[in-house]
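Below you'll find only one chain, the form predicted alone, shown as structure tokens.
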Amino acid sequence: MAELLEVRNLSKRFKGVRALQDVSFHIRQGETVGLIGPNGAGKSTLVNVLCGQLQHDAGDIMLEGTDFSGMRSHQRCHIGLSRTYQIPRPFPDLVVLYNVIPSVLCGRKDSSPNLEEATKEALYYLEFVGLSDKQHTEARDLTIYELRLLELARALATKPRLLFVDEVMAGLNPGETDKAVELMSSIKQTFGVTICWIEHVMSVLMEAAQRIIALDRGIKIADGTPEEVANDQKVIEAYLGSEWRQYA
């Protein structure tokens, strides 16, 4: 698989507090890569830097060999980077359909649908994630599970090449978690999008990811197959605990 994203020696500090330090990794086209670590490890900071919500202090970030660190968030979206948020960020006073239409209109730079076409596309993504029956419901009235589905619909509507998914399972019950896992599999099969998936439900990533990257206190401590990472002593001590030795 060809290399899609390359990160070299990425560092970020907040008033002297190290959030990321010399983080380097790559993601290949078509991969699903898990990103794990304890709270405060730097996972969301990393995604915020890559998607343009934060500016890094040092390092290089490249998409297919082209440095995009000078781009603003919307420009990064135009070249194919999209994301969901750990805490959903809808337009609460707008109905679900009107939450997705802007993603269609403003997503990829090479696409310029009119409003009628954008509405049809938005409805397609809502149907795909299972929210078509909520299209006229104000976003403020959705459940946490439905809000996470809306996050995915909005991200997919930008037609991403690389999708960052930030804890899509958080706050879900077991039944909703199973449905979300099935949806993520369908996203992969239908759109062929490359995925970087932050998740605390390690059992999900053991099944879904080809590789897992582990962070601890802003430092990359492991990068390998799910089995390799689950049995890495640094990861066990920092995050997983001894029960994950079953994968040895």
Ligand SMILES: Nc1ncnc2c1ncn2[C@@H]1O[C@H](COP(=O)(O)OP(=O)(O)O)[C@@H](O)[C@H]1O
The other form holds:
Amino acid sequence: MAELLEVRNLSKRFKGVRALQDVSFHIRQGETVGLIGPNGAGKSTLVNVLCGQLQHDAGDIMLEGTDFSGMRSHQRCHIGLSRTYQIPRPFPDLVVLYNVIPSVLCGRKDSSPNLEEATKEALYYLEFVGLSDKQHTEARDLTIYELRLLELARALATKPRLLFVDEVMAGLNPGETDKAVELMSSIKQTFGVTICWIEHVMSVLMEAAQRIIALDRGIKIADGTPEEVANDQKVIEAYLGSEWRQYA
Amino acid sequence: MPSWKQWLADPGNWKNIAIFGGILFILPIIAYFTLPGIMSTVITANFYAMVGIPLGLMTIGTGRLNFGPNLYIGIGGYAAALLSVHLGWGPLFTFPFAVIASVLVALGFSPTVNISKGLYFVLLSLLMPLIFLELTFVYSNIFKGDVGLSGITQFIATGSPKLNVFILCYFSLIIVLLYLYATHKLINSRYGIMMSTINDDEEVAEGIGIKIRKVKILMFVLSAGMIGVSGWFMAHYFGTFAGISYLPLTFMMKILLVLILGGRAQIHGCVVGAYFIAFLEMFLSRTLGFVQPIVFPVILFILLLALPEGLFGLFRKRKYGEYMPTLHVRR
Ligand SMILES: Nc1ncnc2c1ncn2[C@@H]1O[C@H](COP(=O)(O)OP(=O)(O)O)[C@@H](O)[C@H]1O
Ligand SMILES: [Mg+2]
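Show the form predicted in complex with the ligand, please, because up to now only the form predicted alone has appeared in this conversation.
Up next: the whole complex, starting with the chain shown before.
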């Protein structure tokens, strides 16, 4: 498998907080990589830095060997990076359908479908995640579960090569969690997209991910198969005193 | 058969076009035969709409409320006035230059839509017309200060002032309807969808591949050019043009009220707001005389509180599948 994303010595600090310190890792084409870490580990910051919502302070970020650190976030989307937000950020005043159409219209540089085609395509993604019966609902009126689905539909509609999923599970009830896990695996099967899946808890990633990276206080503490990471001393320590034991 | 509530909520419905277009077209005729004085109020209303519609577009397209749109009335108006006074040009020849001048100034100011938002953008945009107003006094050899430039070629001279005004009612109405049509088309196109996402959440919009900087600058400059036309219109309508009539805060507040009262920057609502404000203003100044300056803002204040969705919003029920970007005014 070829390397799709290569991250070298990535650092990001906020006033006084070192959110990311010298983080290096790679993601291969077709992989599903889990990214775990306790609250405040820097997981969301990593996605923000890679997708262009934040600028990093130091380090190299490359997609298939091309450095994209100078690109703005719409350009990063055009080369195939897409993401969901941990706290869903829909376009609240627009109906669900119109939340997805813009991704189809603008997500890729090479295709510019007309409005009618884009609507059809957007509906396909809504059907895929199971939101088509809500297409006329304003996004502000959706439940948290539906918002997560909408986040996924909107991200998928840009036809990403590498999809960052920032915590789909948080705040869902057990039934919804199961459905979300199923959806994630059918996303993998249908679109064959490379996924970087972030979760606060590790259990769901044990099966879904081929590899897991663990962050703690901005530092990468482990990188390996789910079994290796689950038994890693540093990982266990990082989670000690947190909810780790009840989930592991 | 859709109920009246449904089609009334859809500005693109032919019945609304027929009814409201009909009212707007008949109004000057009624005024001509009954109360000719009202014709100038109609022109004022159309002028407000000529500023309000592009301002609505600008607000939605940049996701920011520009507090100094009247700058472009001044630029367009002075461009037309100076060319007409010094070179003797008629409206046809000054028109492109009024538009170009507004567009160029807007282009120079446009980076602010990318580097500032919130209060900063408000302050920056608010300052521009006030600075320009100062300049018209500092360089009063060019702009003629508060007297303004006079001797601008007027649109028409039929010999009958009443007929002149009557014709200009329709001329201004045609501009308004053209604006409404073009803006409606634009907002319902792919660009409209991009604008509405920018209006909702800029950062997310950029993340899904929208070139937000380009869209914002384009919409900013385009609407500024459209506002510039209103200045050109006023210059050739009155034959005189003074920045003091359009550049101060009081005038600007009126335009913002057209926008907000009409329906939260909703472009069709701007026409409703424009006619409402122009007629309310005229009615109060005729009936109340000197207390008008106090009563007018009080009434507007009450209406703003009572109608958070604007006048147009009273009718507009949410329709399935519809999206119509409006400004975020949250109470
Ligand atoms: N925009 C920001 N400004 C300041 N500090 C931030 C910002 N975003 C995140 N942080 C800080 O960076 C650290 C990592 O946060 P985050 O990446 O959200 O963690 P995680 O997603 O792993 O829970 C936290 O200490 C957080 O307070
Ligand atoms: Mg997070």
